[in-house]
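As structure tokens, one chain now follows by itself in the form predicted together with the RNA.
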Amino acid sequence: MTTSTTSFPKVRIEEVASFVGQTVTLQGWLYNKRSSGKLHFLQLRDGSGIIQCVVFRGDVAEADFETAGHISQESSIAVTGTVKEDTRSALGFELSVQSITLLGEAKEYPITPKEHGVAFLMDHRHLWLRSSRQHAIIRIRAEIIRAIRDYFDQNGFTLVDAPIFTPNACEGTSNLFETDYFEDKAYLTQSGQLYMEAAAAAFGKAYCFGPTFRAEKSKTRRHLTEFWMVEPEVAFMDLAGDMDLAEDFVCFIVQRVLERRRPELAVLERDIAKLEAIQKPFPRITYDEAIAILNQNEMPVPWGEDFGGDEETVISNQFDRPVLIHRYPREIKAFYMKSDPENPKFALNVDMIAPEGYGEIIGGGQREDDLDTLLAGIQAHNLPMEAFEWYLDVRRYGSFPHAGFGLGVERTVAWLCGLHHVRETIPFPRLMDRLSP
């Protein structure tokens, strides 16, 4: 038999439905393998899906049959065969193999089909991403990010990237990562918000989307040291408008994931009904009402204190959709938050708490637009005035009411995927005590 030079269409597994009856070549990695004497069942993975390739001894060259029987897990292979519909396969299709080529052998792949511990999997995060569960999570994350961009791009916002290096510890609230900057100090950004306020004056509606950094020694399921945040800011919008925007935005994201990522949600065994319940309007309660709920549930919090994870969970469990908590005590919020003119001891801020105990996914509010009030606030917080001169210029030259918020991508992904911990929501998580791979 002479060597054939015939080549067949190279197809991705997600496309095989339109190649039924045709001979195609698939390229990918061996996910799993089962053998039964004169049959080898190869589960082939190519990033777009998994398909079962059936190698029958009578259909292939003896050397190819031997090869198929000895391919190790995660070796890369090219398989040529005929696409067939078959209800016995999870995908609904199979490949009847005619020839097979081993491209790159995998020796003793560490992640076996059995269970593993979190520490081991995190050490092998670069390989763990190949597994179906992690694959599903990252695809949903990608869809959420695309939805975020689509939402703002389609609603008149301009993308205005904020810097990663910042000259000072802006809000003075959280610990920042310090880095050497040509014999000077720079800090990794904790928020692009102040820059977005300047951008709102230039573009009316602006948003930034990028990584942010917090050097907090937080060891919880809701915290990363490096995470992604999207921050819209809108000129001439008040707190009520801000809440409308946040609500509409979150509904858009949830709908998009339900529309386009059903198979991935199924892999994760996510309760779809809980996501389908995410419809406008979201409940809106004040800080004082939230305190009352906590008192009713025997979890009293002294007035004037912020809520912890447990408190957020109790509040969110009262509702089947995200809850907006607005008007927190002025003292526990950042200096740039505008005070409520009706009652100055409250700030015009809002947090959105996700259902099912996933915690705060949005924080935002209306910004202080009065120059003198802002000057007093900076002094009261003992912040370096010279660092904020540019920020104060936004008030000096045509000040305007404006509001915005920041949405944490990883917490949103964890919520929509139904995950226990945010470390699985980002390809390569950075935690207090994990910097690799």
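Given the form predicted together with the RNA above, what does the protein look like in the form predicted alone?
Since only the chain itself is given, any partners or molecules it might have are not part of what comes next.
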């Protein structure tokens, strides 16, 4: 007869250290299993950790021993037993089993320990998330998101949510997702920046954090059609202050991950030394200096063109930490970017390029605060003036110098985890050729 589990505390695996010598019930899924005569060794996972559950024939009912021998991968089970210390295991504890209850059988689980192709794993992304590697990535992602919120909340910023439906473009009209909005047209947001500029006039220091959408027909390892971005905006801040903020912010995130997610980094076999090198100050170079670096490395780029992934990789390889590239040609930047008063052919903008070839993780700069100049910029880009009337009001009624940036969460996760492709950095990625699961 199976022993009742109702009289024993139900705990999570991450809590077992507090129950050494006590009988508890764990509930989770069978991660792996091996058997040896009168013993079954069950690897149980519950989302908080993995623990070995030792089933000895003499300690359990015969029916429970048979159940342990036939449980299939990823079946859900409840296991009752005594928590014991085990210095050989990564967790440091194991469970000496007294009884087992099969809760939900998993028949022919698709993802077996053998190798699977990326397309197969992406088709089964909802199950792939259960693997130790994906589990580690998503936990690091969650830590990065927590660090982002903590940084801004602790430094006087107010969270101001930007809308998902917008009447206008922010980053150019060629990569907008258009949708019907009753009798009108709307677009999925490319950025909350314009709204944060209005928020900065209300709160001084504001940020938004949410999903953004770019209909870019790109299949590179750095692009998603839906990704998450955090966008701070600060009143009375110039480009220099913006770069200081970005630098301090990224250092905070990296240190938080190193402090709290070393076990997950170990699962990913991440080179910790490279992350420990991420300290202030970051190198700061101008666009012209970046062009010179490319020329020296036999990758010439005509002056006035933007940098792609290959160029960013060559530049980042010169440094052991993120590099800030500032003052790009004004003509290749958005209409809202302020020109450098010392040389108007340059914009007061900045991109932060992550080391090890992970590309741009931050883009930002000082915004144009002169009404007439902004009007001329909207006209020059052939944008519908009526869609920006509200944005122009920020200049009409108490204009002020201000600056900000956007940090892409997925590229940051890819960099800190050492991943080759951003598709693993988000639970359910959206790519040009993927809308499911």
